Amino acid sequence: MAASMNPTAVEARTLVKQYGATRAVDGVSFQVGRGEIFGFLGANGAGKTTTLRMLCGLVSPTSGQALIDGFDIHGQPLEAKSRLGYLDEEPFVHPHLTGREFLEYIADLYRMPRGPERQRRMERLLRLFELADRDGELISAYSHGMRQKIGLASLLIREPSVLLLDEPTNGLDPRSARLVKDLLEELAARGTAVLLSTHILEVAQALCRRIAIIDRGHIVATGTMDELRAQAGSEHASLEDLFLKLTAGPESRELIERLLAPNS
């Protein structure tokens, strides 16, 4: 099947990234959908980051394939990459450049055409995220949100057909953090392919369509919140109360157990 017409915008296939005796990820395997908000969560160190990093093509894996609308991010990487659009938790956006010199560049470096349309589009991202009055300052003089917008914006610019984002309402206030989700949602709902790791998990809860917990370099569920709720074995458990009770050690999962069994 053409990578245009598979319904898979991401995969992974059973990646594997060894760090000398330390095995970070460990077989991990899972899809995303053409339009879906698709939720990765971890705790610090679970390997979350570095699955990331394999799937846009920063970190090459040990083993196992990293897929982008069909298109092997090691062994295609520029089909790949034209249609994938990375955030890291800490972005990098040139401190020396001002907030529309640095998408001019990003839009220079992926050739998009000069003229009419892309002023329009850089335009409306600087406005949508509240930075048009703050543009001729250097990005150096940024705060951290300002940052994590900005970043955003030169990802935008482009309109990638796939997101792979680390914590992207990291550092922005109610306000900024509610723009980002609705504007997730809205990109879900054309077409874009969002694969969303986050600390924060109300977020992942509200906006997910599905959600892997990996822990420890594994997989240890992937679903729905029903599908997760049935694999814990808690009906009405939220997500934190899942998350919790899936990637505890034996002891702390007795202690979960019992906090959340009923009556007690």
Ligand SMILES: Nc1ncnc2c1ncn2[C@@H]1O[C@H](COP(=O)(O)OP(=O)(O)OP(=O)(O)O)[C@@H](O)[C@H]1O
Second form
Amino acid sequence: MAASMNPTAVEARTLVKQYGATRAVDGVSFQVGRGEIFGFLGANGAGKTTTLRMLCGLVSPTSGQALIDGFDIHGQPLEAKSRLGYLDEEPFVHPHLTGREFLEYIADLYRMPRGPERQRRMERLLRLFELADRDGELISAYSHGMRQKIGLASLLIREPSVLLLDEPTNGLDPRSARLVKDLLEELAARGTAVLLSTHILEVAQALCRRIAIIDRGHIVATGTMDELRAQAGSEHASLEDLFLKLTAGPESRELIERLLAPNS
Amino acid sequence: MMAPPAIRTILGAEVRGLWNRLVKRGATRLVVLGALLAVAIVVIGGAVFSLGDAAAQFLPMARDAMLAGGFTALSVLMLVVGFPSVIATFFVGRDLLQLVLAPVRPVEIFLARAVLAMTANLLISGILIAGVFGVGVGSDASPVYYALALLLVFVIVMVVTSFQVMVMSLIIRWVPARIARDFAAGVAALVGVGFYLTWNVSLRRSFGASRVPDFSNLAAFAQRTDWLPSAWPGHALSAVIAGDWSSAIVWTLFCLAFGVMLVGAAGILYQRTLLAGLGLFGGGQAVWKRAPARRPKSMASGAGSPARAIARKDWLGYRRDIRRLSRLLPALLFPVGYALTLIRPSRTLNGLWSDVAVAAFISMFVSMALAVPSIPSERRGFQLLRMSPLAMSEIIRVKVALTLPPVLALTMLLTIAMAVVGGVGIAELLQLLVLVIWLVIGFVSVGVSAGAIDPNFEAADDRRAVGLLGTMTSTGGAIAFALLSIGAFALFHLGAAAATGARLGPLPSTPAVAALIAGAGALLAAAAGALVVVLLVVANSRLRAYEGAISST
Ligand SMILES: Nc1ncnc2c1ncn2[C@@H]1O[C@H](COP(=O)(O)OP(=O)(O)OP(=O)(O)O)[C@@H](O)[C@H]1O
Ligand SMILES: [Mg+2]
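Switching forms now, from the form predicted alone to the form predicted in complex with this ligand, please provide the structure.
After this comes the whole thing, all chains and molecules, with the earlier chain placed first.
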């Protein structure tokens, strides 16, 4: 990969996305450095997926800029896209291709040189994700987790320098989830920038050097665990406590009690 | 308090969903849709009505055959056209899973869905009603006729729907579940094509080489289908016209009894197979089972080529998605049948012009069938193309380039066959071929653009993959392109005639006039080309800005 000298791999500059009357994302800015794993946390509907889709060019922002390796995803899309790998919440696949054909398709789409080396890489990926003995089956017959895995494999086959992953461990069994975590750490150590959204706080805490918490379209906190604790003013709080405190809603215990109260 | 009955709840939700879908489209779309619908009702309905009226007046002996044949033909059409929708209403869809989980009896689901499924046949039954009413007016029928006609059309729609459900239920029992839906669609399509071709052959014999049409074949064909239950309503209605009340009552009772029987049987079968069908279809698409892994010996070298990758994927997709194939085959067979009917040894100079018309029609039909869905059929996979380092213009170019060869091959083959049968000279054949190539390039570009202008990548059903705007663009664009191109072709012809000094009516045949006419032709051709370019540019910018809902879960 021809990595430019720019140390910032992903940069969101006051991204805004308006859907009719709702502001799904309202002025989000952050940077992800090369070799960094950056976590993106937030409640359902907070705007994580929308932000990631703006960063990868699937959704155009109402205002603001998204830069990949210094290339504006809308200004210089081809340069930016060739460096980028994005995994959607529900991976985009072609149901009528087999797993192996799908990987070939993606590799060709990105103009990867054909030949034995590419073949070897594909074998390794299929084996890594335990898809090797199902590679001749149509993707439409894959289970949810297998689709997630073939989606990941289709990113990794072309070695992008920036990975944007929307809940990558969603639907994976514990073993595969562990595999993905180890893989991401290894990739980051080799210089890949990873931006991932997740609801699993344990994944975020274990994996991410820095974390951003987004709430109703705004980033309410960014930084390392320690910086987050400092921002929240509680020194020994767990990530869960921080998350609940920063994305404050009505106290859940009270609501539950009201729901379960006997009818008077 | 009593809970509302399940059927009302289910129907209420469906109606609300339909309403929301309509309203959310926005006011302009609604107005356009309404206007189109009104025009269609006036034009098609009016035409069918007058046809029925005239036929009933001038061929009083054929009223029974006409009514019976009309009911049968349109039943077959409903059977084929409505099949995917009926399957979808009864056997597919996550909302059905929800109903199955709820404490609702399958009969209630069946009845609620039957009402919904009838909407799929609304258009065709509307045409049928227009024709039947026309026959009534043409034969001075009593008011009873019209009331009975409405009732019988309703019965026939229920019969067709029940029949479709029964076929599907039986197929689910015998055919491997994964391919059941495609199998059913294929069977329906083949039945339709078979009917159509037989009809065509009868037509060809009737209107064949002799100058006086010979209706005996047509009548014989109608008689052969006389016994079909779908013809019974026709008999009942013609008996009313003839004032033969006892046979009218008998035929009507037959229809009603048959309808009740079929609805009952379908209800029972549906109860038995609903779960089986749902468990298997509830999720993604049905596909053929694949032979286990066959390692490709892809030792090819060189850089991967996106165009080749897309071509390969599309080819594999067509081969494996039987549903797409089953929709494509009839679309390709219809123009062949049409050509067969119309090709006749040409007797006059006009032969060339009828060949031009047929060639234009065939190119348009085949191009549209293949080109319009080429981008929308990417479905969610289109997002992969959007994320890849490919410009949208490149994707459009690849799609046009991929669609051209099969369409060109097919249309040129048909054109040559037509020319050979029609005894067209070699010079004229060459002109025809040039015209066909020009037309196909234009039509395919228009079709691909139209698909790109208004795609619906989230559509569950292939037929919804292109929106209203896209359909209008493809039809309007293709017709405009055809008119401009054929106009240019005609002017070139006229110009050539003027240059050789042929008589051109009021125009003097001088070189200056010839040049003027040819210049006008060139202008028209340029306009046709400009139209295509504009559509391609619009398609490109629409695709670049595309942001339709990416299924969010
Ligand atoms: N295509 C769309 N049209 C209208 N509103 C949308 C669209 N896509 C997203 N939204 C809205 O934008 C907001 C943010 O959605 P988004 O999918 O980004 O949330 P998320 O953080 O990814 O949630 P989750 O954790 O549930 O995946 C939501 O309120 C959603 O309803
Ligand atoms: Mg999301």
